[in-house]
Every structure is written in C-alpha cells, then in structure tokens.
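Have a look below at one chain only, the form predicted alone, in structure tokens format.
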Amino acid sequence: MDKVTIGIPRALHYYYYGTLWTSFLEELGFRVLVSPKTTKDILTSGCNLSNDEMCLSLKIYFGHVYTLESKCDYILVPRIDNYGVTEQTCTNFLGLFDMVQNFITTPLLTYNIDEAHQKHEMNEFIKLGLSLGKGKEQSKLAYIHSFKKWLKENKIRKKEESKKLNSQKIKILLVSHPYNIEDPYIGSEILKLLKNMNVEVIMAEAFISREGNKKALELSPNLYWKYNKELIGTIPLLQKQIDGILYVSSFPCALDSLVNELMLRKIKMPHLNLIVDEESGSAGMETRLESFIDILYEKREKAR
C-alpha cells in the first residue's frame, strides 16, 4: 500500500519551518511532497487566484498550493496567529487556511499557533499527528526529534553567517523575510547581482535572538509584529560590523512598509530599500545596487 502523501507549499512559512514540518511528517511515516521552486508559471497561477491588494509573497504561496492540487492526499496549510501577545504575525498567516480552501479541492491539514490563547506549538503538532491517526506519544516524540533537528540546522546557519563578519569585503546586512530573499523568483537575482559585485552578504535572519528582540524594542517600544521585530533587532547587534543595510520587501507588504520606513529614519547608516513586485526587472535593480555599493566603497575610502 502506498504511503499517504502530504504536500507542502514551498513558500511563506516553509522558509522558517520546512525542516520541522518535513521531519515531523516523515517520522510519522508519511511521504512529503514539497512543491517545486518558484517559476513564472507558479507566480502567474497565484496572481490569477489573488486580488490586487495581496502581497507578492502571498500570491506566490497561492501558486504553490495550486501546483499541489491532485498530486497528494493532503496539503499542509497552518494557521499561525501569534507566539504571544507581543509576538503577532501578519493577519494573512492566520487566514491562509480559510483563503486556500476556497480554491483547492485537495483536503487540507492544519495546526493552530495562538499562544495568547494557550495554543502552543508542541500541543498543536500532537493534535496534527492525532488527526492523521497517530498516537499521542508517537506524535510528541516525532515533534521533539524534529524540533531538535530544526534547532541544530539554525545553529549551523548562524555559525556560517557569523564567519562572514570577518570578511575584508564590503559587508551588507540583508534585512528580509526568508520567504522573500530565499525564494528563487524574488531573491535569487538580488543575491546573484551582489555576488557579482564582490560584496559579503550577511543574512539578518540567521542572527535572530532574544537580545536582538530587546534591541528592537529600544528602537520602537510598541513594535509587536514577531518577524519584523526579530529582523530589525539584528541591526543594532551587528551595526558596528557591517558597512550598509539592504532591505528587501515584496509589494505591497503593509508591515514591511511601516517598519522598514521606521528603521530608515532611526538607524543612521547607508541603506537601500528594495521593493519587489511581479513586474520587477533586473536592469533597474542592478543600477540601484551598483550605486549603493559605490557609496559604501567611497565611505570606506574616506574612513581610511
């Protein structure tokens, strides 16, 4: 008998928790099917399923969900609302399940993260396992093992990024949600251009920490959006070790537009704010990046 196949869209939270999800489901004996890397066709499908007000990242997510239609037994679409009262996520993350079920016929799996109302991650994963016919203890152990694996992966990532801080090249702190900068359609061209310009790119996401969150609150005491707070908290932590900051957002993300603008005003060092949409081309982006890098080189020369 063939294994039950569970599809995972390669978008949004996949870039945070992909290892955790995949490991958990495979430990429980399921086959995992991750959608392919983002292409123009996937984006087009997502745009056709969206409205104009939705951000590029959400449109891409819809496209990935659609590629899994009829190719698996279930599709995992979590509801992730908050990790506490001051750790709120984008409302789209809470509404994903409800939006997706309007255009997909494949059965959906979900779990709910709402720590403000006592819906904690481990308990929710156990419920997910139970909904798939697995035992409570089996599901708990699968979560613990998968969480440790995910944690180890993050520590390795931080160690690798930390080494870059010793580079003699121009160092840029790239402040962007992983589902943007690590998505081939949004981020690959930017990373390719920077590599060709011989600069060291430091990924802010690798340095997320409690200390950084405290620093973020010093910059803006009322900031309670989890992922934005985590990213900007890395800036004061690394500010003395970098030459400039590159913000990359998908259009029209409301949270990024507010928080990044706040940082542009408060943090006084060279920066560039790039906003990517479905029509963005590499030519204009390359010109802006080249100008930014030239400024950083000139600043370093003057400091000598």
Contents of the next structure:
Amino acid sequence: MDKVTIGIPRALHYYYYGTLWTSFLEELGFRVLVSPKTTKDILTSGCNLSNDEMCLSLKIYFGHVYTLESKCDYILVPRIDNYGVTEQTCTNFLGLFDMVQNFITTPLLTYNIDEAHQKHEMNEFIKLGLSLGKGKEQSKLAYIHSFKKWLKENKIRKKEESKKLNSQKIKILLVSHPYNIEDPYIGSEILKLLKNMNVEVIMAEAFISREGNKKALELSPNLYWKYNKELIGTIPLLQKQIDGILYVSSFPCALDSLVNELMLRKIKMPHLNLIVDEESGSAGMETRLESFIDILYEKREKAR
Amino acid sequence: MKKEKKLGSITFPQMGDYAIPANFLLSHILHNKIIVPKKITSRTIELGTKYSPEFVCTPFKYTLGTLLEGLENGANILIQAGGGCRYGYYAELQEQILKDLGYDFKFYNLVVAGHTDVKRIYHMMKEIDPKFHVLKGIYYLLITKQMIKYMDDIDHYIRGNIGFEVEKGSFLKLKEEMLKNFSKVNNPLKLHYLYRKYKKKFKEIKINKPNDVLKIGIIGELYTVMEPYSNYELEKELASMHIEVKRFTNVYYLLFEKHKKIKQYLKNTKKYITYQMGADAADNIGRAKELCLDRYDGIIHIKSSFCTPEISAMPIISKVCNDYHVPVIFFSFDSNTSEVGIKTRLEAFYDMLLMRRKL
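Since we've got the form predicted alone here, give me the form predicted in complex with the partner chain too.
So here's everything in the complex, that chain up top.
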C-alpha cells in the first residue's frame, strides 16, 4: 500500500515551521509533499481564488494550496492564533483554515495554537498525530525530536548570519517577514539586486531572541504581534553594527503598515521602506535601492 | 504651600451618536473640561489622511482626524479605545504621529492587546483627575451602560420604520430631542422614565408601512457600520428607498453581548467555519446566515478598505448567501471613494431586489 501523502504549501508559516512539520510528519511515517517554489502561475491561480484586497502573501498561499489539490491525501493548514495574550498573530492567520476550507475539496489537517485559551503547541501536535491514527507517545516523541531539530537549525542559521556582521562592506539590516523575503516572487528579486550592488544583507529574522523581544517593548510598549515584535527587536540589538535598515512588506500588510510606520518615525537611521505587490516591476525597485545604497556610501565616506 | 495642578481638557474620537454617552460619563466622573468631538466633515478626513500611513485601514484616518481637530480646539488629554484587530495598536502610532506634529498632550489607551485592566484604568483616571472617586465612577458607568442600551434599542426601532414615515424628518427630530434629554439625567430612574416616554412617542409617530416591504440587513466592520459619515449615510439612503433595515452591530452588542453570542454564531455556522477569525468576522458570517434564514431580501456588507478580518470573511459570506440564494453586495469605503459610484451600485442592487420580488 502506498504511503499517505501530506501536502504542505510553501508559503506563510512554512518559512517559520517548515522543518518542524516535515520532520514531525516524516518521523510518523508519512510522505511529505512540499509545493514547488512560487511561480507566475501559482500567483495567478492564487489571485483568481482570492479577494482583490487580500495581501500578496496570502494570495501566494492560496496558489500553493491550489497546486497541491488532488496531488495528496491531506493538506496541512494550521491555525495559529496566539502564543499568549501579548503574542498574537495576523488576523489572516486566524482565518486561514476556514478560508482555505471553503475553496478546496482535499481534506485538511490542522492544529490550533491559542495559548490564551490553553491550546499549547505540544498538545496540539499530539492531537494532530492522533487524528492521523498514531499513538500518543509516538506523536509526543516525534514532536520533541522535530522541535529539537528545528531549534538546532535556527541556531546554525544565526551563527551563519552573525559571521556577516564582521564584513567590511556596507551592511543593511533587512527587516521583513520570512514568508515575504524568502519567497521567490517577492524577496528574491530584491536580494539579487542587492547582491549585484555588493552590499552585505543581514536578515533580521535570524536574530530573533528573548533579549530582542524585551528591547522591542521598549520601542513600542503596547505591541502585541508576535512576529513583528521579534523582527523589530533585532533593530536595537544590531543598530550599532549596521549602516542602514531596509523594510520590505507585501501590499497591503495590515501589521507592517502600522509597525513599520512607527519604526520609521522612532529609529533615526537611514532607511528604505519597500512595498511589493503583484504588479511591481524590478526597474522601479532597482532605482530606489541604488539611491539608498549611494546614500549609505556617502554617509560612510563622511564619517571617515 | 501645595501647588494645585491645572487639569487638562479631554477629547476622544468621534463615532456616531456615542459621543453623547461618552461625554455624559466623562463630565460626571471627572472635573476636567471636556471637548466634545464635532461631527466628522470632509476636513476631518483630509487632515487624517494627510498624516496617516498609506494603506492603513480607514478608521485610523477618521479617528486621527477627530483627535487632531480636538487638539486644535485646545485639548491636551486624548483618550483612545482599542479592539481585537489592528484597532488595538492605533493609539501608539497615533500618539507618535501627533507628537511628531509638535503637539503637547497626554495619550491614554483604555484597552491594551484586546484586554482591559480595571486597576490600570483606575490609575489612569486618578492621573487625569486626582479627585476622581471610584464609587461615583461606577455609579455613572452603570447609568451610561443603561443609556447606551436604550439608545441602541430605540435606534433599532427607528431603522425598521424610518423609511415609511408620513411626515419627513419626524423620527430624527424626536431622536435629537431624546438624546438631549438623555444627556441631562442623573439617576437611573429618570433615565428609565425618559426611555419609556420616548419609546411610546416613537410608536405614536405615523408611518405608512405596507406588509410586503423590502428588508435588508446590514453587516460589516464595526466603525464603518456605526459612523454614518464613513458609510456616506447609507442607512439614510436606504430609508429614502423605503426599505426596512436591520443592523446588528452597536456599542452595547460589542461591549456586553458579543462574548455570549459569538459561541452561538459559531455553532450555527459549523458548516462554514470552525474558528473565530478576528474582530467581527465570525459574527458577520453568523449574521449572514441568520438573515438568510429570516428571509431577508438582501444583505449589504460594508467595511473600510484594508480591513483584514472582514476581507477574510467575505468569500465565506458570499458562499453562505449563494447556498441560500440571497443576494449580497459588498461595499468598501475609503477616504476617497466616490459617493456617486456607491449610489449607482446601490440603486442597481435595489432594482435587482425589486425584480426578484416580482418573479
């Protein structure tokens, strides 16, 4: 008999929890099918499925879900509400499961993290395992193993990124959600342009730490969005070692529109706020990036 | 010698008629001067839009505009509430924007991360006015709660019947008189008496209501639903078309009924949704189904542009309406939406409903 296949869309949470999911499901003995990297076709099918006011990242997610349809037995669509009262996520993440369920026929797998209402990650993963017909102990072990693997991977990532801080080139801190900057359609264009301009790009997402979260609360005491808090917390941590900050968000990201605006006003440092939508071409982006980097070079010359 | 600190003057954002109970509460429990926000005008929106980030949702722009106008009129204490979605974070950014503009003020946020802390609010009140007394505060808070309930109750009746009044403007005239008298009360009995009196008066207003009127339900994002200027007085427009309107969202619902009702809504819509989707999204899906089952002729869903929870609810609402064969129309309001465009679409929707009736 064939193994049960579980599809994972390569968008949104995948960039946070991808390793956790794949190793958890593989350890339980399932075949995991991750959707291919974003292409123009995926985006178009996502756009057709979604409302025109939804954010670009969500449209891409829908496209990925659509490509997985009828290719696998289940699709994993989690609902991640919050990790505590002051650690909430975007409202799109809350409604994700219900939105997807209404246009797809393949059965969905889900787990619901809502720590404000005592729905914790481990219990939810055990429930997920149980719903797939696996034992409680087995699921728990699989979760613990994959969680350790996930932590280790993050640590290695941080180490690699930290090396870049010693570079003599112009250093830019790139503040963006991983599902935006690592997505081939949104972020890779920007990364390629920056690489050609010979600057060191430091990803803020790799430096998430508890210390940073505390610093984020100094900048913005009421901030209650987990992912944004983690990102802006890295700015005060690294501020002295970088030359400029580049904010990248997808159009129209609800949380970034407020938080990034506040950061632009509060942090006095050269910065550029790039907003990507499905129509933005690389030419306009290139000019803006070029002039931003010219400013950084000039500033460094003056300091000497 | 102890130096007496001068008390600041307070202002708060404008939303519908609710400035009256808010003013009532604040003026009774605090000794500060209160600057009641004026009705929203095009200038308010212009001001708000000018200083707001580009793709923030529209209530941000409206409330920023009213706060700016309050500051211009001499206020130096601003009070902002917060909610479940992006609304909870408004206060912090608005404070920064206004400070960057060079105003000198203190900003108080009642709700942080969707949660209210009684102790924190007590300290806040003490800071605004050192003479603040708790018992007095609770007493007037209860009266205000009752006042909001009565206001919403009367509004509910008005919405159902204003389209059929014989003498034009009679409902609104009486309502204005009622609100004026409401703001003068100082004990619950008087308030109750006034409510009974005006309810009777409203029932006595002559209406010419046929049995088979068109019925429309309005659902959507809370600020746009409740602030008439932000939806271009949609309810008035519907009244002029002689339509009975039902609306669910009001302040009383949001503060005191939501936590009970939401469970019921989720239960009723099990087929479509499993979880809450932030702000009023799940409520609106439940309401849409309720309206379909009550055989309403049509549903109007309104929201401000970029309201994320409502955007995620929209595809599901249209699926519900599709299953029950009830027409639904979606309006998205921004600071520069053209009023004519909305009107044309509304008229077309109205014609379609009439035609469906004839079939």
